[in-house]
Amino acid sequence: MHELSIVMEVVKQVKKLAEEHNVTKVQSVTVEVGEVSGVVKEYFLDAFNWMKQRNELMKDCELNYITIEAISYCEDCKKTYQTTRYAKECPYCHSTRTYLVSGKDFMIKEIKVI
């Protein structure tokens, strides 16, 4: 379960920023997670809830999990489409000359503090 290591890195980054800005409580953390990033939402949420209980700074922290849709681009017909629905083949021209333009990333978008 690599979600735990991702959560550990999120907590590490939040703690670092909190120390830099003399923050004593984190109210919420918002993450944006691509739907083809490989992160399993339920595992991530469980790992986050487990980790926050072990950290006084984030004990009451709320997690906002935003899923970013996977979109691919077809080099032949120049159209975009939902990747998870059609995979690597373009649904318009059936070309396989496609590439992912969004939906693979993971980012801490916002941290709210008290």
Contents of the next structure:
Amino acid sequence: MHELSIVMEVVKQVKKLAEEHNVTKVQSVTVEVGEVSGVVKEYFLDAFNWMKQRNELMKDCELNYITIEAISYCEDCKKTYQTTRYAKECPYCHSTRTYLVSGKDFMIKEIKVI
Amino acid sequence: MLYALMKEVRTIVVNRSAYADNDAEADLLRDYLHDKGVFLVNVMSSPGAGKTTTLIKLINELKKKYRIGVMEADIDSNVDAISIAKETGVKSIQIQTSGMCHLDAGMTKTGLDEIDISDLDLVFLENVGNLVCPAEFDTGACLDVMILSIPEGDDKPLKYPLVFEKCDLVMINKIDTIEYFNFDFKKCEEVIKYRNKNSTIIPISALKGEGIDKVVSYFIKKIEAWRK
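Can you return the structure of this protein in the form predicted together with the partner chain rather than the form predicted on its own?
What follows is the entire complex, opening with the chain shown before.
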């Protein structure tokens, strides 16, 4: 549901960068999206495609959407595991002293510009 | 020649969170509130968990000690702002998010400017009723709290991790109805602690007034610590 807000943030940041770098056209935007970031890819793409039409610099811009796997770390056995499969409990030693190491963020990775 | 006119494609490496601007704005807002001596509380819950009723009860106690303002965020309408004003007499405004499912730090700042905090000590921000989106955006509040109600079920902390991780206080409302629902209080408490081991859990019944005194003392402690 909040995908539109994130798209607006992304567009705002891209526009700012474009201004700073004297860009005439943004060719592509690459984002890295954590598996447990709470963002629904389809909604994000729809919102992005809608938003880019309203912006001269970005209207032909492509989006590279890279999903980052969610990984958790266990403080007891020091192993890592797939968060979406096992959630909070470590599959090796069943400890719950675990925390997420990747997969929560929404990062703007890079932009290609002319 | 055409070739000479063609411009080269450049890559700009960004590596920046989409939330970075909002997070920075939220931190600035907290500094600003600290300077002004105003304590801002962000209240989150599902629709119908009892945010407005709980706030009315809390405000009627806390207003004896503090000058209070309320900002009601909703996608549309101003029914909540009207009930708060009528039932408590404190200054209240409605922030219509025009379709947005949450408030961000920028919208919160605009709301604070509109309500005018120069004569206030404590501001409640009633966020949009939703357990997902409001938790993603830092509003700049000094304290994040949430209300979970018995009819929603004890599995909510499992289903909506982020909001429970973020909140310092979880009020479990409509506790007077627990015998009619299949709600395991102990299990719910365990899961909340599992999401955030530092969170405080207070069972309340906003309608009957149960537990309100405990929440009031909790807020007083937090406000006094903030002002130091």
